[in-house]
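Just one chain is shown here, as structure tokens, and it is the form predicted alone.
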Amino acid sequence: MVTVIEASGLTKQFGNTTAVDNVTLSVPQGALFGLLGPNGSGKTTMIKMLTGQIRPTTGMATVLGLDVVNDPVGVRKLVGIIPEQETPPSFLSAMEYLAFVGAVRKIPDIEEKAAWWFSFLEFEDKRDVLCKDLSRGTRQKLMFAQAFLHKPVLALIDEPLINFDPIMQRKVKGYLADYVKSGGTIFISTHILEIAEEICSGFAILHNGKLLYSGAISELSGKKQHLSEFFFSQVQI
């Protein structure tokens, strides 16, 4: 089995606060993997460490075979990233932002590729609107598009559906499922258990920075539990 994410003893401290505490985790190629936990559990910190945006205090991690500390830029070149807070530059229009991403990533035919995303995510009328004037849902559409413009083999997404209405959620879930079927790998963090149970093949539970469990969604059928029941049995809230 080929793994695309390997973390060993990954820890991040902010002063006296331990946001992520000695996490060891493996994600196989072709998974739609969910990192689950309540708000403040350390999910966003994990994604930032795995994408080289912040350095772990101790421990190590590789993403697509690259060390996230020694080669953070190399990691970010290969993967797609959607942060929890959608933050496209306020002074650019939606199209200008995608053109900028295309230039940085050296993506050919950026106009054609951007047009596909404007159509697919149904925001063609916002193409020339400044990012600062876009709604939260439209900004998330834009961030989703920029993450997949270069067709990465791995995408890491923080709360992928939180600002989408039910119709757009359905469309995006279908896209993620098809992406994995075509050979990609998706790593999402979320606290919405129903979505994770619906779309994920594997999952891990993070609570107060500690990894409580990691396994396959299919294992829950043997336990005769839904994901929400199993989740609460682990976090004991």
Given for the second form:
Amino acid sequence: MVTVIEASGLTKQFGNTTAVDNVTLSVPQGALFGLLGPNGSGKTTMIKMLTGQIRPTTGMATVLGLDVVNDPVGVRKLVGIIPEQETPPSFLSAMEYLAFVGAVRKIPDIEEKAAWWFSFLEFEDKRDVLCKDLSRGTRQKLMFAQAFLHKPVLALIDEPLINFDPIMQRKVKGYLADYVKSGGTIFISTHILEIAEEICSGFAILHNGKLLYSGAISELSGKKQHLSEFFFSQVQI
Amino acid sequence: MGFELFTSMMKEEWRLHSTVFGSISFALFPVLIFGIVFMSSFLLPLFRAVLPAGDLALVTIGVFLLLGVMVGGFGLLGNEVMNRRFGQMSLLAYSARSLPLSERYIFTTFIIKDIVYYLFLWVLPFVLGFAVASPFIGVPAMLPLLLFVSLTMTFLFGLSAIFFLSTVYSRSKPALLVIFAAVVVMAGWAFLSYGTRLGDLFPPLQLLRNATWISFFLSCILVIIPFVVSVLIFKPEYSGTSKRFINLLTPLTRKLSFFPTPPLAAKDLIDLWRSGGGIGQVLFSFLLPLGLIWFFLSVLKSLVPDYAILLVFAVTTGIISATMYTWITSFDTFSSYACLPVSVSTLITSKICTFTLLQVIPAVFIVIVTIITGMVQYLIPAMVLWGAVSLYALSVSIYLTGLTPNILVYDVRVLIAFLFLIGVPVMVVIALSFINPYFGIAALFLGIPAYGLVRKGYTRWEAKDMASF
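Structure of the form predicted in complex with its partner chain, given the form predicted alone:
Let us now look at the entire complex, which starts with that chain.
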């Protein structure tokens, strides 16, 4: 089985705080993998390290075969990323932002592709509005579109559905499922267990920076256990 | 409730500054001002030998006027800047929707907070430095007190004038133009009719030169009227508007195809334009400081040759031009690029390209000044001095601050390093220009350390974790 993410002994310290503590993890190609954990457990730091935005204090990680420390730009070229806080540039309109991403990533026919995303995520009426004037939900739609604009083989998403209404959540979950079926891999971080149980094939639990468990969702159904029960038994709350 | 809001705003301002610049670095800033003024006060007898006391007062007043204008200007843009720097956050000044307080009330408290905060940060350390030195340099005992009142009034006028102008701007742009035109007409009338510079009529300056109750009263009026009017005509502006913008990015990216990363440069220019930076920045961050500097330099006319004033002005323009780097980084953070295949060094390179494009403004400015002053024969050394100093100062900013040049303002350690790295070579090129104007062309050699600093800056900032999402 081909692995797309391989982390070994990954640790990140901010001063005296250890945000991620010696995490070893692998994610196979074609998985919809959920990194679960309470707030402040180190999920976002983990994604930042895997996308080369911050350097691990110790340990190493490869994403699609590229070392995240030595070639962070190479990693970001191949993957799609949706940050937890949606931060498209303030003074570009939604259309301009997608054109900007298209130009940086050298994506052909950007107008057509952007038009498809505006239509699919139902925000065509906001295409010419400045990002700073968009609602949080619309900003997240825009960030979702930019992450998949270049059809990456792997997408890393931090809290994917948090600002979407139930209708949009269903639509996006459907998109992610189809994406994985067509050979893509998704790595999501979330603290909403219901979402993870519904869409993920594999998962890992992070708590206080430590990896408590990593395995397949199917293992839980074999034990007739819900993800939430299993999660609470692991984090012992 | 009012006092709680005020103290919360004070804490917020302090925490914002100390988060950005570091608690110790920021806390040392007033100490640095105190130290500089204390030591400079001992040079006062020397200054007086070459400069009339009245002109020295004018220079000091001018600096604090500029400070008031800059603090007021930042207060108005602060929320947007801070959102870019810290992600989605909200300052108390913009919290009328979540607190049971009116916009006007919050705005008034915000201004009072700015006044108190910056008085402690700038005005008091300045006056205390002078006051402590005053027994040793034989100035009248009342002078430090007069200086305090006069500088406070000047700073407050700068603040209240910028609030007034911005509220007028939000109501009616033509009205703002009428006000500017009226000031120009008044200045011309005062000069042509009485041979008096408008600055000399500025009440806080008169208060410092020749303290009377009338000048004190007039100074108070000058501060209070614009302040009251701006509170009365204040009109809050909410984001969330549905204003639409046509796609400028795609055509601009095509036009900038000669740059290494055209979309990044196009984005910078659009940010600058749409943030209101285009005209506002040129006016308040470029023309206004240079106008004041030209005025101060013209005081030295009787002491040095005309060409020397022009060349020193070109060097100063170079340093001020380098601050254009902050124009293209203020509304930007690495988080905007964190999900894209863009490295920090690529971003810095792109900012350098945009910066180079913006240098058209000072280039035209230097040409105009050279023509107006009738010193076209010195155009080449003036242009070389300006261009070389500007690029060198940019390289120092990049090396010291990476993509966050605003840190220069209050991080004492960075500021001292900046002043040292700029000051030494600038003194050398100015000295050479004084010997012979064409020796100033030697400033071209600044290109060598500039190149080295930028390369080192790439390595330095590439190795750091950038603040992102």
